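As a starting point, one isolated chain is supplied in structure tokens, in the form predicted alone.
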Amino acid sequence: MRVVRLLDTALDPAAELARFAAAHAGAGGLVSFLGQVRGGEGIEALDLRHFPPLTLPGIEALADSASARWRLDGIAILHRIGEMPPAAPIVLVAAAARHRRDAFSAVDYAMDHLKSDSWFWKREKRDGAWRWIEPRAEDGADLARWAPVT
């Protein structure tokens, strides 16, 4: 079972891993990760632009390319766009598999794609003015760590 969407509206990240969990009673780990909007810092909002051609194919195959690396029972991957507070859930990752090491990495293979080879762009609303966000040198070394598998 593979899940991907884009929501423009809000994410309930626990209706979605029950949801997520009951479709796969019978694997052995499921492993999830909930990214959201940092608050603090005069932060005020985040704002996801994204170019749609791109953006919901380019996670299907990011969520195919999991599927193929690891042995999956299941992979969810839900990601907002548009503008969001702070606290705001922005991304939930969840694979579920038989065994747990399988699921850990898959989301974290799926995590650091979304970070570093993504299709969206990201601003921030700090103190009144928003201003883009660049990727990070961090983002790059993460994305370099899963070699291509031959």
Contents of the next structure:
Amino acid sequence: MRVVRLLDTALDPAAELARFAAAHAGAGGLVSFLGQVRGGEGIEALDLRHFPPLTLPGIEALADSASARWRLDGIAILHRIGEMPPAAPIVLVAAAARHRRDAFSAVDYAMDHLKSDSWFWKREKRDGAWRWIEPRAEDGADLARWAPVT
Amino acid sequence: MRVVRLLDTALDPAAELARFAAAHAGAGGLVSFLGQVRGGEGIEALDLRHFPPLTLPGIEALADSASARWRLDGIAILHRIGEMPPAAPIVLVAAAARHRRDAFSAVDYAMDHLKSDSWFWKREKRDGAWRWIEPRAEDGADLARWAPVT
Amino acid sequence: MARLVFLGRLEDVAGADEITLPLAAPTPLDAVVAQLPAALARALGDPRIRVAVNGALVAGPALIAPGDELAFLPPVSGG
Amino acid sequence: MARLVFLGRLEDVAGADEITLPLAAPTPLDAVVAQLPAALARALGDPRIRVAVNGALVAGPALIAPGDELAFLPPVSGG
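Now that you have shown the form predicted alone, what about the form predicted in complex with another copy of the chain?
And the full complex, kicking off with our chain again.
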């Protein structure tokens, strides 16, 4: 099972994971990452923008590349776009594999690339004002953990 | 939130994860591992035995040790005991953290220790006959990934 | 006419997420940018900005034809 | 009396997951084991087997008192 979706309405992680687990009932291990809008620090909302011609194809290529690097029975990448309140689910990545290390690595890899190497622009609303989020210094280090496949 | 449970009836991963995610709505990242009884190869059932005076206290100590090694907002370890059919959920580990690397490491660490360093004995029923599962050579290597905290 | 699309913080500099620009004949990218307000043209000069023409990333000098969609993609937000 | 509990494959060797053994006075662990059928006593001699008395792991020689629960824990199954 290979699921890649961009959603402009609420993401229901429990339902999506239940569906994915049911489709991979014999897999042995299933790792998932759920990212939620952080609360606190005056954050009122997060707005996620994308560029349709590139964003979804980029995530599809990421799912393919994770599937090529590790032995997976399936991978799912679901990502929100648009405006979200604190605590709303933003991203769900799940991988099913016979050996749990493959599933852990694939989800970790997909998250590093989704966060730093995918066509998303984020802005935060704090105390009524929107502010764009810039790249972080750690992002390059996160990506450098994954040597290119040669 | 720190949840440690041994269950002798069905584990519902979607409901448990939804509860855990709701309790950690501001955490940023939530990693989970779900282990299911493998199908195929003539496997008809898995039976998981434990030793009550040691098994649950051992898992509680594991949850504490993961919480001490990484910055977590919460950890949940739910483990089945008893007889299960193929595809039944056996174990669910979830960790919530502000930084996703902490959550990934804590779940990976907990799984290595649950699998190789917890008081569980497993037997498999294949073609009508029960057979105890012995330790694997890789188990020591899995545990050696985690240097003792000094 | 060409359609110019601005992503991320470039939307704030441009004052809109997209604008249309009169364009009668194929024009080099830098000549298109030069027609924009100075502050926006300066922001678009950041070498980290990637350009997509009709949804495909281009590298190096590009010729923009009437009807093209030109998107300016600043560094993504990271995580 | 003492209660002996067998985990994992030791259950198959013992033929039961627990048995009771007459025990009138405190007895060293190895003397308790020596009273068992030969095949079981031999299996319990595996140095990888851990012993718990009344739910607590013991290391080295232990004295088993009447009423004690003695559990034999072979290596866990791994994963």
